[in-house]
Every structure is written in C-alpha cells, then in structure tokens.
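Here's a solo chain for you in structure tokens, the form predicted on its own.
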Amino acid sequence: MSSAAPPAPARHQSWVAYRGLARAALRSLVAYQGAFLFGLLASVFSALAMLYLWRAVLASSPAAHGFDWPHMRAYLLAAFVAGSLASSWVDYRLAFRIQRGDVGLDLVRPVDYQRARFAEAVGFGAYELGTGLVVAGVAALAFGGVPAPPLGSLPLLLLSALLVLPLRFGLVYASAMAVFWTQNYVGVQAGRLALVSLFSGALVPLAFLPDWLRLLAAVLPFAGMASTPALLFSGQLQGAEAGAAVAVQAAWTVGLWYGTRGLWRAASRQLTVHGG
C-alpha cells in the first residue's frame, strides 16, 4: 500500500473517511461498553490497590525519592489516566483483525491501513479518556485531592499528554503485527505488558529503580506512556530534564509511526488470500 501523499481532494476525502472511522469506533464502544467497562474495572482495582499500597509505604517514609503522599497520589492517578488509553479493547481488536483474516478486506479499502486503525484508536480514546478522568477524579476526591501541576510545566505537560495516545498506539500496533508470523497473540501481548509494567513507571515510579535500570528506562519508549506525563503532572519533572524527557517521548512516537509502516509492508507479505 502506497504511503505517498494524495492530491488535495483525495486528502479531504481521506480525512472524512478517517473521521467517520473514529466516530464509528466511538459509537461501537458506547453500544457495546459492557466488555470495556469490565476491563476498566480491573484497572480501577489495580489503581486503588496501588494507592492504598503507596499510602502505607509513605506513612513510614514521608518523602521517598522526592515523593510525599500528595504528590504520589497525583503521579499514580495521572499514570492511571495515561494507561487507560489504547486499552486492551484496542489491543485485541487490532490483533484479532489480523488473526481472523479481516485484514484482507481492509486491503481493498481506499484508506491507509495504519491511519485507519489510528483513527479508530482516537475514537476509542475519547471514551477511554472520559472514563479514566471520571475514575481518577472520584479517586482524587476520596483520597483527599491532588496538588495542581506547576504552571511552568503546563506547556510540556500538554504536549506530553497529546503524545501518549499515538505512542501507546504505535507500540500496540507493532506488537499486533507479530500475529502475521506467530498466528497467536497471547504470548506477544503478555511479554509486551510485562515490559510496559516495569519500564513505564505505572506501577512503581522509575526513581525507585536501581540507577542503571532507571537510566535504561529513560531512553526506552515505555516511560512516555505513563511516567513522563505523570511526573510532569505531579511536579516531579521540571526544567531541562522535563524537556529532554518529552523530546525522547516525541522521538519514539515519530519513530514508531514510521517504523511500523515498514513493519506493515513486511508483515502484509505474509498474508495469503485464497479464491476471489
């Protein structure tokens, strides 16, 4: 499938098509939200467990690695909201589309496959973000509120927040491509989730890791999926260090986007269509 830029009228038609895909994805999630909400419930229990755990830890050590309890609350809730994007709903949909062979029909549609899937992720993301913010807001009220992010960090926080969805999508999309070779997604997904849990800082802030592991995590794509926006929101990341972290996040977002385009070209050659 060519990635060359289409002429202006075709670009407008493509934009209308992608917007329609995003709208259809959002409507499908609203219509069949039971499975999504059960999945969200597991994340909510996990977030509550982390809040109770860290409250107990910081009760005996009020400021560990620069985190006191109010700022840890802010960090964990921001990481929860970031983690709610490109959820397992998007994850399985991408993989099952390939596993069931629906991707064969996608190839004859006059839209770019990757952009179409991202448009759907944006549609799902609107609902995922809304539910994530509601849950985080209720949890913040129940646990005594969170401090406001520093005003000086707001531009970088906004940029980092905008990068979370395309970055998470890029990683999920890349792992879904593995189904072309493995024919199964369970092991691939389990491996990716283990890496994300350790290196994204969603469970344990990266400051608590050994120095060598923290430095490694800082240059991997996973930190931008939770740690970077959560640290900016909680005021634990400022100045040049904040700019460098967001630059790494942006570089991985762009790199994964174009890297997975090459991966798609290689993966789609594994597809065999019988008949027709």
The other form holds:
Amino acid sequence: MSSAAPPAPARHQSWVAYRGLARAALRSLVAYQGAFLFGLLASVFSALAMLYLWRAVLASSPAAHGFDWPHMRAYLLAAFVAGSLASSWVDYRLAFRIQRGDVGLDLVRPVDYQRARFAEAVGFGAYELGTGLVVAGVAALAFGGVPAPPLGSLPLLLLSALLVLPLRFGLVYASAMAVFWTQNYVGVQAGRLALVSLFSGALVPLAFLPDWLRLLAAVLPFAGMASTPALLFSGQLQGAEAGAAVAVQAAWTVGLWYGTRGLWRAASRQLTVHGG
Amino acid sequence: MDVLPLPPLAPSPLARLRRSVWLYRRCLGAHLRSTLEYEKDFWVLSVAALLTQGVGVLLLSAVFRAIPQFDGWRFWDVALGYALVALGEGVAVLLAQGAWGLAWTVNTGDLDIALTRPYSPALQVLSSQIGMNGLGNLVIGGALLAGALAHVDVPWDAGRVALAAVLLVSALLVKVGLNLATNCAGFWLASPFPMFAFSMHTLGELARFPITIYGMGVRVALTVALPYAFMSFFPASALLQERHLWQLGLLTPLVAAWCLALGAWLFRRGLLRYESAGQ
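Please supply the corresponding structure for the form predicted in complex with its partner chain (the preceding block corresponds to the form predicted on its own).
Let's see the whole complex now, leading with the same chain.
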C-alpha cells in the first residue's frame, strides 16, 4: 500500500466544501431554533437590564463620560448586536466536538479544521446577526430610537463591523481548545464570558472603568468585540483615535487567526479518542 | 465505621424529614467526593465563578463612580440586593445544582433510575450534582453582603438581626424553588439542554438591580409571574425599611414556600408526562 498523502483538493473544491459547511450550519441552527432562541432570550434580558439601568442612571445625570441617554442607547444596542455573533451556540458546539472526540473524525476530512469551523461560524452568524438586528431594532423602537451614526465614520464602522465575527471566532476557538487540557468547558466558558463582558465594554463603556483597566482594555483583543464598533456607531469615536482602535482590532483578528493555528498544532497532540 | 445509620422509613412526618435530610446529605457527599477527583475542574470553576461575580461588582462600582447616586439609590443599597443574588446563586449551585441536569435526565430516560429508589425523585434530582463554583459565588456574595451590612443605615437590634436571618434564608430558598420550577420545563420541551430555564435564570439576574428602574411589565414579571425580586430587592427593602412598598419584603418566607411548592408540584405534573427511555 502506498502511504502517500492524498492530493490537496483544488482551491475551488475547497471553497465549495466551506460554503457547504456554512450552509449546513445555518440549516442546523434553523432546525433547532427553539433552543437557540431561548439562548438569545438570555442575552436579550442582560441587554434589557443594562438599558434600564443606564436609563435610570442617566436620568439623574444628563451626561457621563460624554454619553447622554440617546447615545448610550445607540452604544448598548450596537454592542448587543456585536455580542450576538459567535454566540454560546457556536461556542458549545466547538467545545463538545473536542470533548466528545468527534474532532478525531474531523482530522481525516480533507479540509482545514480552522477554516471549516470558521465557515460554520459564518453560517451561524447569518442567523445570529439577523435575530440580533431584529431584537435591537425592536428595543430601539421601544426605548425611543437611536441617533444615526455620523456619515464620516461609516467606512471605518463597516470595516470594524466586518472584523467582529472573525475576532470573536478567534477567541471562542482558542478557548474551546482549552478543552484538550481541561476536558471541562463550563468553567472555561464562564471565565471567558466574564473577561469579555468587562473588557469588551458590552455592558459598561470602557470610559467608565478606572484608568489602569481602561488602558489594559485598549490593548487587549476584547475592545474590538463590542466597544470599537459600538463607539463608532454612536459617534463617540472619531478621527485618528478611531483609526487606531480599528487597527488594534484588525491586528488582533489576524494575530488570533494565526496564533490559534499554532495552538491547534500543540493541542491536537493532546487528543484522546476512545473506542478506536 | 463512623457513618450514622440510615433513619428507617417511618410514618411520622418528623422521621420522614430526618430520613430525607440524611439521604440528601449522603447524595451530595457522594458527588462531592467524585467532584474532588477532578481537581483541575474544581479550580477552573471556582476561578470562573469568582471572575463572573467580581466583574459584576466591578462594573457596578464603575457606574457608581461616575454617578454616585440615582433615583435615591447609593452603591451599598444596590450592593445589598446584588449580594443576595450572588448568595442565592451560590447556594443553589452548591446544594441543588442537580436541577440543571433534569432536562438531560428526562431526555435520555435516566430518570428511570431515580423512580426505582425509595426516595423522593425530586430530591434525588436536586442532589445529583454539586457545583463547586457555588463557593466562588458565596465568597463574593458574602464579602459584598458584609460590606453592605456595614454601610447601610440599619438600627441593629435583636429583632432586626432575626428578621435579617429569616429574610436571608428565605431569599436563598426562592432561588432554589424557582430553579427547580423552571427546569421542570424539561418534561415538556424535547430539548436535552435547559435553555428555557437558563433564559429565565437570566431574567432573574434583572433582580440584581432595584426593580424600580424597570418598566411596569418587567416589575410585574419579577414580582408575580416568576418572583425573582423576592431573592434580592424585596428582602433588602424589608431590611432597610425605607423604600416604597418595603412591607412586601416581609412576605419573602411565604414566597419562598410558594416557589418550593410550585417546583415540587410542577415536578409531579412532569412525572405524569414522563415517558421513560426507549419509547
């Protein structure tokens, strides 16, 4: 028998495979949308709590750190939509695949593991974005509308919005790989969610944090997951500062993509698959 | 052997209670031993719980740093309610985490095993897991409660201390009862994952803040439909005795009894629907 590796599939064949994976992911989500929607409801309640809290807080003080109530609304809702991408649905799927050993089967498939999982995240993302936008739209109407983003920020806002999914995917993918070592995912996920909710500015804008935490948040990958696009949307980030924030976001997106490739090589050596 | 013998099955209610408590403790003990076998898990979960609650407190203090008072609420008033939610979560996770496994147990038919044993199936389910992350919640919740009690303006006397103790225990039981009640959805929904209960749990997180900040619909939901406000806002108000409608907080023990009874009733109704494995 020849032990030569099978020839790599042509580029267009790979593309067809990834597109198929994205479509299958979207369909699987639509098939089990009940469970997904209950999960979404959970994040809706969190966002609702923050909207009400900020409404009460800003009623006592007309503006804090440059935020008045309409701009805070815009910020929180944009952060909510960004946060609905790469949701816990994607998260658990990635982790369970490793925990249950299904990852063993993935290793023999003629597609790149990371790109395949990202293709699925894009498929899920279409549904997550749709439901996130509907919820944010309804909340915006219920709370009295949001101001339109400034025209000058639109190109950077678009770029920042496009980077949210790959960036969030990068972090979720990296933390799912922790399962190779910990076997348990609940704690890893809860810890990561806590860090993201603090440093991404999803619940409280980073301007409200003490200086040392704010400076730390500015250089960590989390700000690009909610704060940067939400600040651009609410018009609180402009000029050179906006360019720098999106550059940090882009650098982390690329860095996490290649960093997790290295992590995968180390992690897959930890793999234990039973029954083989 | 230093293990006390199992109290016998007996007709008197007190003897039945003693037997239930004994068995509950033994079930939890068995899970504690198995959990401690996985030391890494224990640390990951404990640190995660500390982080989750710690971040919540940090964010709350960041808000109050910018605006020291809103709607008559100061940081330590809000912290009192916040601490009660963290403690309720800690106790529910540590002593009754099994509720979260109910959907899975029903879906896979594993509940059959509980039905064959001479012990309440609901108590078997509740004691079927022990969540060590509850310790993290208890540490942060306890520290915050101590800080809040030292800062809030309460004239402490014997009566007020007794009231605080009763309110605290009742508030914790509200959470345990509501956890069981919402997880009973697993009997009706086909999903093996408790997504319904999880979303209701997040609804309950709204009770971390004074419910006066919410619209009427949310207030009614948190007071009447799923009375999560009785695990934090109302008992805290009853202790401070200075807010509008604080007298409602004195009903916390009754609400706790209602939530536990609701959980037990829904569990019994659910068992009637349960189809076992292999259908």
